[in-house]
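Take a look at this single chain, the form predicted alone, given in structure tokens.
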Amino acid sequence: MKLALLGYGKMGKTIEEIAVNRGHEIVLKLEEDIDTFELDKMEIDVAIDFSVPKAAFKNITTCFKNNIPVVCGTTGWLDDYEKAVDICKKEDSAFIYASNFSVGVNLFFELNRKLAKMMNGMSDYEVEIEEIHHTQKQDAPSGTAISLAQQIITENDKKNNWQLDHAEEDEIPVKAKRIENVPGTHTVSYISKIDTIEIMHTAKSREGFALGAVISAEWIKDKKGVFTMKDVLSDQIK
């Protein structure tokens, strides 16, 4: 398979190594804009995308206008996504878009949705969120943690909305830590007067993000519409 790596930083990197390792070819190194290159006249299956976020929507529905799927996991460009979905399903391409696409993480986000179930009706217990990132991390809150605040929202009858450090009552609130090497920490907390429930995920490298996404392009290859990660570990995540 022919990839296109839409970032080339530490991430990209690693990407690069695991699906060298798998077989596949990369065949364009994005670090620079994307205007500078004629898509059209290349040969892309899939294109990864682990820029910044100014630059992913341009990135992204560029490579739709090519007919060359994307997967991505830039974070922080979401304000756009409802957009880019609608130019992907104009051109009839294919997109998946994870704030992690780490297997253990989207693991994590069953749990944390199961648990949320669990804990709805349990007044006196408050929930809240802290993740834990590298200094060279440009976002806050991370796009982790705005998926785990998201699904406590949906099965918890009085959250309604998240806030990065002070959060109203109905509120959930997320604290952004950044730390030198860390690669990803999240921990969600349920408190009350007598007790706490944790659940927490910790990344050990990049790896992890980086095969997740790899494999994510083997799947969407040939594909068309718009997918989550779910759909990937189909088999896995019932």
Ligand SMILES: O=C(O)C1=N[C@H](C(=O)O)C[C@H](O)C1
Second form
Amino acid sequence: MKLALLGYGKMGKTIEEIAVNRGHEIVLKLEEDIDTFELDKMEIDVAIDFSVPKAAFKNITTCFKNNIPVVCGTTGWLDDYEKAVDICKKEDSAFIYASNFSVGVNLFFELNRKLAKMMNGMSDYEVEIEEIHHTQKQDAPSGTAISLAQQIITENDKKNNWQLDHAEEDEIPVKAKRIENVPGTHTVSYISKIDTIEIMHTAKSREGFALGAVISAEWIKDKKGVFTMKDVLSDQIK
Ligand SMILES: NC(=O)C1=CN([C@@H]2O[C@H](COP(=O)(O)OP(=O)(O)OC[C@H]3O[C@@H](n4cnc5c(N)ncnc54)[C@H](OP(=O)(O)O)[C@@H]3O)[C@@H](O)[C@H]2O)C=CC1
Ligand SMILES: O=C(O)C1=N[C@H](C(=O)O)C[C@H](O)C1
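Let's see the other form, the form predicted together with the ligand, since the form predicted alone is already up.
Below, the chain from earlier opens the complete complex, with every other chain and molecule after it.
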């Protein structure tokens, strides 16, 4: 498969290594404005965007207009997600966005949903989320922490929103810490006066994120429509 890497930083380089090992060819490594390339003259099966929040929407929609399916892991641009979905549908293209492509985190998401359902109505416990990432990260909280919060809000009758640090009673507090070289750690805690229940996912490297993105590119290659990692992993996560 011929892949375009939109963003060639820490993730772009890890994806390249895994994609080449799985027999794919990298035909474009983008680190600047996408308009500098004539995509219509290039042969690209799937584009994988791990760039920067300010570039993601333009990168993705330019691909849709050139009939190139997109796998996007860039976080911090989601105010424009619905607009991107509309353009994907209008152009009859294909799109997967995931705040986290690792299989482990997607299992963790399922655990989070189940725990949230169990804890709904347990009024002695207050929920909070903490994420820790490397110091170069541009957005806070992480896309994964936002996904975790949204999953809890869906199950919890008392929480309607999330907030960085200081939350109101109907909001989930999310703490974002930045520590050198941490690939990504997420913890969901339910805290009462007498105990704490915690679930945690710790990424040991970027390999899991990158492998999930390449598997998603292989999966979406000949499809049309808007998908999630739940679709990609439907055979594995029941
Ligand atoms: N969904 C998931 O599973 C994961 C998501 N992420 C997300 O992926 C994104 C990238 O992460 P990471 O690789 O660590 O970040 P990096 O900063 O290492 O890489 C971003 C790259 O994008 C380049 N870039 C800047 N402008 C553009 C542009 N207009 N078009 C294309 N590329 C551009 C940067 O170039 P330059 O340095 O020259 O500015 C840089 O090479 C982040 O949003 C992060 O949150 C990360 C890990 C997992
Ligand atoms: O920027 C990162 O590094 C990561 N970003 C994603 C996020 O914002 O959730 C996923 C992962 O945690 C690493």
